[in-house]
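Just the one chain here, laid out as structure tokens, in the form predicted on its own.
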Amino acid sequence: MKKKGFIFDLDGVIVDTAKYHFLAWQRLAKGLDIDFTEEENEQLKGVSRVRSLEKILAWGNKTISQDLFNELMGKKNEEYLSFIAEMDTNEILPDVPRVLNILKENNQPISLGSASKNARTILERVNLISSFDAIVDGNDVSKAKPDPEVFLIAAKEINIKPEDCIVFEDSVAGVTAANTANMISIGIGSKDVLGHANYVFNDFTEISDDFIKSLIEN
């Protein structure tokens, strides 16, 4: 059996974190008496929480000092943790576990790339943390995605050459990393968004077990 390399991101793709990120981010920007939108939600996905509360305060046109900067950006993160906190299995999106189980059948090496700098809480929460052959977060890199350095250095832990390698994505940026990086990239998600992926699926329930042992086997 050939060895590919499988990264995952996390965020709306393992787990739907996205929406615990909408309600700490509106919260934060209610503050500053900002409106925060579910569409100016989707423009955050993979991008880091430094750059997103930046790309909140310009779009509700407001400056503010340093301290205050890091004061939110603590403040948001703990708001997060406490919705991931009573995170449980009921929060893996449909056929994770399947797909999963099927890469572990098939001795496939298995990696999670991510911005997030909680998934080791988060995969703990959802007891999915032992189907990671190495996990790869917003703690290990110094550049966010579309920087590809996050899946690169995911390939190197699995020791799988880049372009032996399969990203599975929800974020337009997260799609343009694996692209760049000479991977095969499946967007999770719509059409209209992620186009310029290899493939797109709505969900997991719609990539069949062929599908992933064909990527296993090309």
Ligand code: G6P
Second form
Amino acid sequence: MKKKGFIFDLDGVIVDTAKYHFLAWQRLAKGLDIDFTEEENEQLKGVSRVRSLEKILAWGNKTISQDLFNELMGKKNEEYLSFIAEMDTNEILPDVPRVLNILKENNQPISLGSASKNARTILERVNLISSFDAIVDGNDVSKAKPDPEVFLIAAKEINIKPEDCIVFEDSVAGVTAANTANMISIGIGSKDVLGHANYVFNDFTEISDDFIKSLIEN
Ligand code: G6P
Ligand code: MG
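Let me have the form predicted in complex with the ligand next, following on from the form predicted on its own.
All chains and molecules follow, beginning with the one already shown.
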């Protein structure tokens, strides 16, 4: 049996945490008198925490001191973590466990490649931490997606060459990062947004066992 490296993004691929990021950012924006819409939130998918706040401030035409910036980052994360604390296995997106299982049954190494600094906490909440052979997250990288750094480290940690890796991603920046890393990109979401991926599925229910097996064999 061939060995490929399967790399999963977290937010929007394994769990839908975008709604919690949105609630926390929205409250923060409101406090600054900035209108923050769900469409703008879409543009924050895959974007680091620092960069997200910079974008929100730019949309609202606000400049703030570095001290306030740091304080707001802390507050946002505190509120976000209060939602995460309530998460359980019910929040795992449909058919993600089936795909993880088929990979495990076929002895395929599995890595996480996420921009989030809360990745381990979230994986623990939904009881999936032991499904991963390696976890690479926002604490391990210096360059954010679309830079391929996070996926290249994720591949290295499971000892698989980048060209033998397959990445599951829901963000535009993440698909670009996977492509730049010379990996096969599988977009999870809409074709209109993720057209640059090698394959696109609305969600994991559309990904058959046979498709996964064909990724392993080819
Ligand atoms: C993911 C999410 C982004 C989030 C980023 C950092 O990429 O899609 O919306 O801003 O992680 O998450 P963190 O948990 O570190 O604030
Ligand atoms: Mg994501």
